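What follows is a single chain, given as structure tokens, in the form predicted on its own.
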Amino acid sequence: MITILAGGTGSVKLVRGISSQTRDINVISNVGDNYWLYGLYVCPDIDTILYGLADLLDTDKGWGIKKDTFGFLRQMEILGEETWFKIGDRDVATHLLRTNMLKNGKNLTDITAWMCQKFAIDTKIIPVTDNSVETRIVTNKGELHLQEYWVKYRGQDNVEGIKYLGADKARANPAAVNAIHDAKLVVIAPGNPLTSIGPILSIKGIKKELSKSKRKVVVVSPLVGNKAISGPAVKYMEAAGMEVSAYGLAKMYSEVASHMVIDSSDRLLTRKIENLDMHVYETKIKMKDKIEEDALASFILKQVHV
């Protein structure tokens, strides 16, 4: 069994690639960027994995449902509502059903399992917790929810810090803990280290289980050189005082992982990372299409020896 820690648009590519190689997969999903909008509970990372595995994902955008329409959003605009968060018409159905089920007493784990069934997905998608955790971005102009900072205001303000509101009280999902414990290999997908993977690691029970299992944990770098493959990882790492490099990532992950996959162009950092007691594997990590997704997944499954 393979367990993948996932969040963001970079993660779904590797999840798709690994799912093409093996069916016995668990995905532990970030919930820190979940957001209440128009009275609907939106779970962007969970939904991106759902749509990606169901072959519904708009791969050009990296989120939402392909060929979706936006009549709902246009009507909300006519009614004077803000429309900075682009929810498509078919996408609304997911959020509406999830919200109704939450109001009827279901937890996020059960709802996500039900959705996997409805989308005919064999992979288990497991929210890291059923409790509320919010990733908050501290800026020079105040504190914002991650979605507000990155989507509404397009990441314009200077970042001074990142908080995981509620993480200290959140209970790790027992299914997530078991998925780590029982896995043959645990893969930390190439998501943003501070806003996609960081909220997962902020939950004590998860970090503790990963630390105990670190000999079988591999992290895939989302960086090539000092640049992120996509998204604002560099900005967040700088704000956190981290070195923006595969080595900087390795230092962050060395407590919970013993293996790291880096881009071949970063091979000069291999010895430094190995000094952190991590095994290093070099390959092409950019995934521009399905062939490259499958190639990276195959490399990880064949080359990483735990």
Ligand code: FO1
The other form holds:
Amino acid sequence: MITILAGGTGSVKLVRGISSQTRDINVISNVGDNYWLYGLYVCPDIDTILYGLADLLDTDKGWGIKKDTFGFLRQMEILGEETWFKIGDRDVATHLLRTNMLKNGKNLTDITAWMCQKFAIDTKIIPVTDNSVETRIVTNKGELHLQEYWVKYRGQDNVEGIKYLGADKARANPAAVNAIHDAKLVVIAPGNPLTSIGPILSIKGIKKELSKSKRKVVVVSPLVGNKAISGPAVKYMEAAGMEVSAYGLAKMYSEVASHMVIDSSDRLLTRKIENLDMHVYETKIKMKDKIEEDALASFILKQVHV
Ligand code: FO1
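Provide the structure of the form predicted in complex with this ligand, given the form predicted on its own shown above.
Every chain and every other molecule in the complex is listed next, the one we just looked at coming first.
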């Protein structure tokens, strides 16, 4: 059984690649960027994995449902609501059902398992916690929810720090802890280290289980050189005072992982990373299509010996 820690658009490609090669997979999903909008509970990272595995994902955008329409949002605009967060008409069904089930007393874990069934997905998607953990971006102009900072205000203000509100009180999902404990291999997907994977690691029970299991944990770098393959990882890493390189990532992850996959072009960092007591594997980590998703997945499954 393989367990993957995943965040948003950077992670889904590898999740898809691994799931096309092996069946018994758990995905532990970030919940830090979940967002309440119009009374609906939106869970972008859970939905990206759901849609990605159900072959419904809009792969150009990396979120939402492909070929979705936006009539609902247009009507909200007519009614004078803010419409900066582009929820599609088909996507809204997911949020509506989820919110309704929450209101009827179900927890996010059970709702997500139900969704996996509805979307005919074998992979188990496990929210890292059923409690609220919210990723907040501290800027020079104040503190914002991640979605407000990145989508509403287009990431324009300087980032001074990142907080995971509620993480200190959040209880690790027992199913997530078990999924780490029972896995033969744990893969930290190439998600944003601070806003996709960081909130998962901010939950004590998860970090503790990973640290205990670190000999079977491999992290896949989301950086090539000092650039992120996608998204604002660099901005957040700089704000957190991290070195923006595979080595900077290795320092962050060396507490919870003993193996790291880096891009071949970063091979000059291999020695330095090995000095952190990590095994390093070099390959092409960018995944621009299904062939490259499968190639990286099979590299990990064949080459990483834990
Ligand atoms: N990202 C955007 O950049 N703009 C959007 O309007 C937007 C809408 C949206 C709706 C549903 C959903 O599940 C995700 C959505 N995202 C949007 C993506 C999301 O903001 C982030 O990419 C993830 O939270 C990062 O993991």
